[in-house]
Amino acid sequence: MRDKIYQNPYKQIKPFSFSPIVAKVFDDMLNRSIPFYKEVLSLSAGFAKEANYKNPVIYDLGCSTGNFLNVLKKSMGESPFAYTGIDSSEPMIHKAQKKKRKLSPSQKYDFYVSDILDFKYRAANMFIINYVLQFIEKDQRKIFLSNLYQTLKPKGFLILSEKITNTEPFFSNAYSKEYYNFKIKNNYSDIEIKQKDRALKDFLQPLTVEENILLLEESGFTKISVFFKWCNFVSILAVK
């Protein structure tokens, strides 16, 4: 379904939320708002395949409508894996469950409505956190990532994809303009872009690339690499 949430002018912009209305159009919103979204998912799934774990345990945190599961299934082929998607939005999980029914019932795929900060994780081979950390309070992020690090098995890894900010005004302005043009090319209007930015203003709390890497280091990771970057978006691979 086409994202038209901010198409009409609003006198008052409500803070962004992962509501039933947003869930209906979220896949379209992702594809039109996040540069190279599908490519990042494909790369992430490829890392899971190349790691060659036996029956890996994979967690998708803030899984939204479960897009990663479909990409992961294609990448893993007949190799068995246990997948758990977690999201605090019930409408998102409801949509993810619908997608899951189209996949092989012989594999263990689970979705849960839960706060990823409170979920009880079992020993895992992989955590993927796509564009989610930016919605968590800054003082909670290190504790959260440290918990994930402790839960990972040796040689397990975490993928962190985020929208980022930049402390250098030149880069910040240049990247913001490119991102604006990206959304215009994807048929968002000026008013849609500005109204959504206002809705996200206090909800989204991005960090710089360096701050995200430091968080991972302080959480225990020593092997960290940026594997994708486009202006104000980054994807990082961290290995235990």
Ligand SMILES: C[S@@+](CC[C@H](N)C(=O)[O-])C[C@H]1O[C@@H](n2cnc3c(N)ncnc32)[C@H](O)[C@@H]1O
Contents of the next structure:
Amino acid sequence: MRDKIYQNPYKQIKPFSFSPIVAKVFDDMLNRSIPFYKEVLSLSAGFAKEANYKNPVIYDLGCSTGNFLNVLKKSMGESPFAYTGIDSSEPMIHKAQKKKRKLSPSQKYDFYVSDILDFKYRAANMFIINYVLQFIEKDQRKIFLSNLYQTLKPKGFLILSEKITNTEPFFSNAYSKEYYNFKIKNNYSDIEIKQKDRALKDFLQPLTVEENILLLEESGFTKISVFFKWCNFVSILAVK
Ligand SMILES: C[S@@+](CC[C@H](N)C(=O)[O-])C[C@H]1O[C@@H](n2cnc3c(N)ncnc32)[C@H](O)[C@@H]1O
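What's the form predicted in complex with the ligand like, now that we've got the form predicted alone?
Full assembly next; the chain just shown is listed first.
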């Protein structure tokens, strides 16, 4: 379903939330708002396959409508894996469960409505946290990532994708303009872009690439690699 949420001019813009209305159009919003969204999912699923773990335990944190599971299933082929998707938005999890029932009715994959900060994780081979940490209070991020690091099995890995900010104004302006152009090319209008930016202001709290890497280092990771970067978006692979 087409995202038209910010098409009409509003007198007052409410802060963004992962509401039922947003969940309905979220797949379209993801594809039109996140540069190389599908490619990042596909690379992430490829890492899971290439790691060659036996029956890996994989957590998808802030899974939204469950797109990663579908890409992962294709990548893993016949290799079995235990997948758990977690999201605090009930309408997102409903959509994810519906998709799962359609695509793999006989397989047991788990979805939970929960805050990822409170969930009790079991020893895992992979955590994927794509475009979610940016919505978590900055002062909670390190303790959360440290907890995930502790929960990872040796040689397990974490994927972190985020919108990022820049302290250098030249980069910041250039990347913001390119991102604006990206959304225009994806048929968002100027008013839609500006109204959504206002709704997200304060709610989405990006860090710089360096700050995200430092957070991972301070959480225990020593092997960290940026595997994708596009202007103000980054994807990082961190191995235990
Ligand atoms: C941009 S979407 C994530 C997209 C998804 N990872 C993907 O690649 O398709 C952000 C998601 O994180 C969820 N979220 C935000 N904060 C959360 C939290 N503290 N606990 C659980 N889910 C959270 C939102 O409900 C939303 O579905």
